[in-house]
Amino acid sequence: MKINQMPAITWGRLDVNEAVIDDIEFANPLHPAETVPAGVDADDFEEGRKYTFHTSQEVPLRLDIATEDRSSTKIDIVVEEGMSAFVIENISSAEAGTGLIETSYSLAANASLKFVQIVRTGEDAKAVNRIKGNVAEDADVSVIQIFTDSKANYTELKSDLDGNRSHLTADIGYIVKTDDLLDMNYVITHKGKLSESLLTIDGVLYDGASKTFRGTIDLKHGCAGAKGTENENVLLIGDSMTNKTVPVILCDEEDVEGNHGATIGKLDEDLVFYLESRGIDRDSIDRIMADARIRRVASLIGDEETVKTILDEEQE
């Protein structure tokens, strides 16, 4: 089963064009446990749940998803014209095996959405996590994701900036520990004029960890004045991890701007020496620096309950 496929392939020997997992029939539909604020309609559709924001919300729609083996959770988020929405998905695992989570969002003109995902499936579970979105004129979506404490995560975000002056920011934080895997595929497609996107990824890889990041900014014909930027910062703790960072910019328009960059490396030895001279041992230094990556992203969530849960678990 091929997942996380890049829209434009590169050399096969690099083994980054896609991810492959065992063929799975996700035959066990699950609904999330939900806390729905007033002004939001929640309705069933096929094998999933649809949430429609009729009024602007500061209180988050909370969705707790505990995956099971071969389970499938489908969520559709609709934000009506001029409304603002706040959604938090907390993804964990109820048992070993592989679960599928599919989330779609649709923003009408002048709408805004803050979409937060916290993914912690534990040492025996895998998650296939797919997000797909459409953003209309003058609409804005902010995606915040944190990945920790998971055996294997396959995550994908495909978002179309359809409208003029549509905007997307994505802030991702991850910690991948020994023998764990994180496979990411982000495709931001610019269609509207003066559309903007900014992807910022901060992560930590420990000895034996494996991570692939594919980030594609696709500037379509007609998106004059569009700007897309992606940056990844990877901290390596140890000597034998696998890191693949694949930034891609596709362009079919002249008056556009595309930027990408990556910083990958270990802690500066002068900094380590300074901290050790202040009585901090090396394991504590590594933990402090790793936690700082997660804290930066967590600080953007704007929900004290969620942030406290994340930081408390990182201290365990």
Given for the second form:
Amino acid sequence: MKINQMPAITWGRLDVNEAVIDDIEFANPLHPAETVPAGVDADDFEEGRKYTFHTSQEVPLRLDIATEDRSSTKIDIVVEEGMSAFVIENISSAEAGTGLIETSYSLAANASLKFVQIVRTGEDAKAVNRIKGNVAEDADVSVIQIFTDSKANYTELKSDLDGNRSHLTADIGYIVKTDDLLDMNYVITHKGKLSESLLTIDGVLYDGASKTFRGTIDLKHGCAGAKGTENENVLLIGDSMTNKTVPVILCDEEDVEGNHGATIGKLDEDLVFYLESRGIDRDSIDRIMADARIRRVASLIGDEETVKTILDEEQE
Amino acid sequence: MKEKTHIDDINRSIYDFRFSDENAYKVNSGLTPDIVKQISEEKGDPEWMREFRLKSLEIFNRIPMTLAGPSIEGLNMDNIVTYVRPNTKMHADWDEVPEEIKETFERLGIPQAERESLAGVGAQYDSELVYHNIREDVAAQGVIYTDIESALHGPYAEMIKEHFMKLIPPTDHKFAALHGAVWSGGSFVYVPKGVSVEIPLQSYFRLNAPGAGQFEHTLIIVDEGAYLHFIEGCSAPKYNIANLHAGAVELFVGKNAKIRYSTIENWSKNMYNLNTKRAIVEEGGSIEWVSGSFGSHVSYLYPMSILNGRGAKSEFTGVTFAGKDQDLDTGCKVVLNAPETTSYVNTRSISKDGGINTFRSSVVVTEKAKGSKSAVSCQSLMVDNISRSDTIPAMDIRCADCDVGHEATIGRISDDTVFYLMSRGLSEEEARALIVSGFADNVSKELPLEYAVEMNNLIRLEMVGVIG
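I have the form predicted on its own already, so could you send the form predicted together with the partner chain?
After this comes the whole thing, all chains and molecules, with the earlier chain placed first.
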């Protein structure tokens, strides 16, 4: 089946318009293990869990999802008007196979959400990870994602900036190791006037890794004064790998600003020379520089427990 | 937010004139094996070319339409006349060209340009070359500049056979197959080893007949250490029915050789421009594309550079201007397929009066391309609130030892800049035209002066009627 489809396609030979995976029926509902702060309602809905923030929360709602083969986890986050929310999703795997995680968020006017997602499903498991969101007037969502260890991770974020002055930032860090695959599709749709988005993606690819990043900023007619920016920086370590980057801007409005940039390449030779002259061997240099990219994103999380877990695992 | 006023486009009378095609020889509209055989017979093809055409037709009928871009629903191949031969032969003296055709090219300024600044000219009217000439001193250096049909029967026949549609095989896409089946006209250029053609050659393609297609083929081989600047121009009068242009350009750049290929495309706004251009560059060679796209109703145009030898280079400098009733999908493709290759892409696009611009590109860095570098810079300008501009670049990197950069911006004309220019005495319309001309400066400064002037005139003409 086709997933991670771009809203505007390009030449089929590049093999980037979508990802194709085996037809899978995700028929095994799986609820997350949850730590719900007071003031947050947690309810079942359909085959998933819905969390409603009636009050502002600095303490994170923690959701731990250990995927199973054909498991399906559905999470719905609602942040009511003027409230702020903090959610940490920690995705791992309990067994080999492919698990589906679908998260939706909805922010009412003046609401804010910090949504953190860590995906590490290990060497034997694949994840299909879909996030969908709506952001109302003057609301602000910050998405922080770290992908470090998955055999295959298909991630999608589709967020509509519906309201005037709605705002989204996405900070994504990834490390894709040998023979692993990361396939990303980000679609930020600007509908509200003066809406803003900023996507910053920092990643590392090792020998034999495969990664596709599709990033679309869609500036719809009527979103006057909107601004959308996306930047991807990819560090290539090793000899050969597959890196595909497709940063797209669709613009149907005059009074807007859209920017995208990408830099892809190996470590600067002068930097390597300097570090080697300080007695650091090449493998250590590669590891330090890869860690630095994850640390930048991890530093934005604002939860010591989560950051420590990520960094400890990277040290191993 | 400022209110907009709207004034219709001006009459593009410089290009929008036409003559009757009643004396021309035409095949029936549509595409059948009999029509392809008829074209082949009319052109006196060698047997291999006849078979090539029929094979291409078979491919055309077999492969699906896989275009990623604007709709071409308004193009019905059953209505397109694929071959229109004007009632004249090819000449090497303008005085021998029939009066109406001569007048066409006089109005377009071709003979004057030839006298003043070109080393040779080819002029195609509908499906056939009507004029071809090269300066004696350039020919004396061994430079060949002729129509492909003549070359197919001359001493370069084997060279043509060896290179024809090898870079753009009919299997590449549906309109490449169509081109292989019904191609007609175009130019063959061969620049021998070490020869530098200091003054440009130019081919100009004029499509006069309504409902016709033009399928010229340009094949250029520049041998080791040689240099050529080739200029291509095209235009057509506007009709109420669809015209089709599906030409092909194949450039072979030898070791340490260089080609600069400049195009000012100004087809009429009923034209479907589905053109394919490709260059392969050997060790130390260089290809420079300079491209101005102003015309056509729908355009698919992405010149491709295949950097196949160590140290090969490509540069693409382009501007696309999409106005009313235009949906222009333009950009470029680069394949870095050898060590230490470099590519640089610098484009501007301008959308106004409901025009749609799409910048589309691909940069592919293969495992062989160690030490290679690529940079893409793409800027788009929205002139009003009813137009559209998309950028769809793609990078596919398979080699760690490379340096790839990409940047793109979409924005509008700054009110502050307009205000400043108006405070210096310019009208708002003049101020906006000046800003847009400056925005497209990347291309105009790469063109010979007279073509840069033409391009700036086109921008000025297009900007008339836009008042913010």
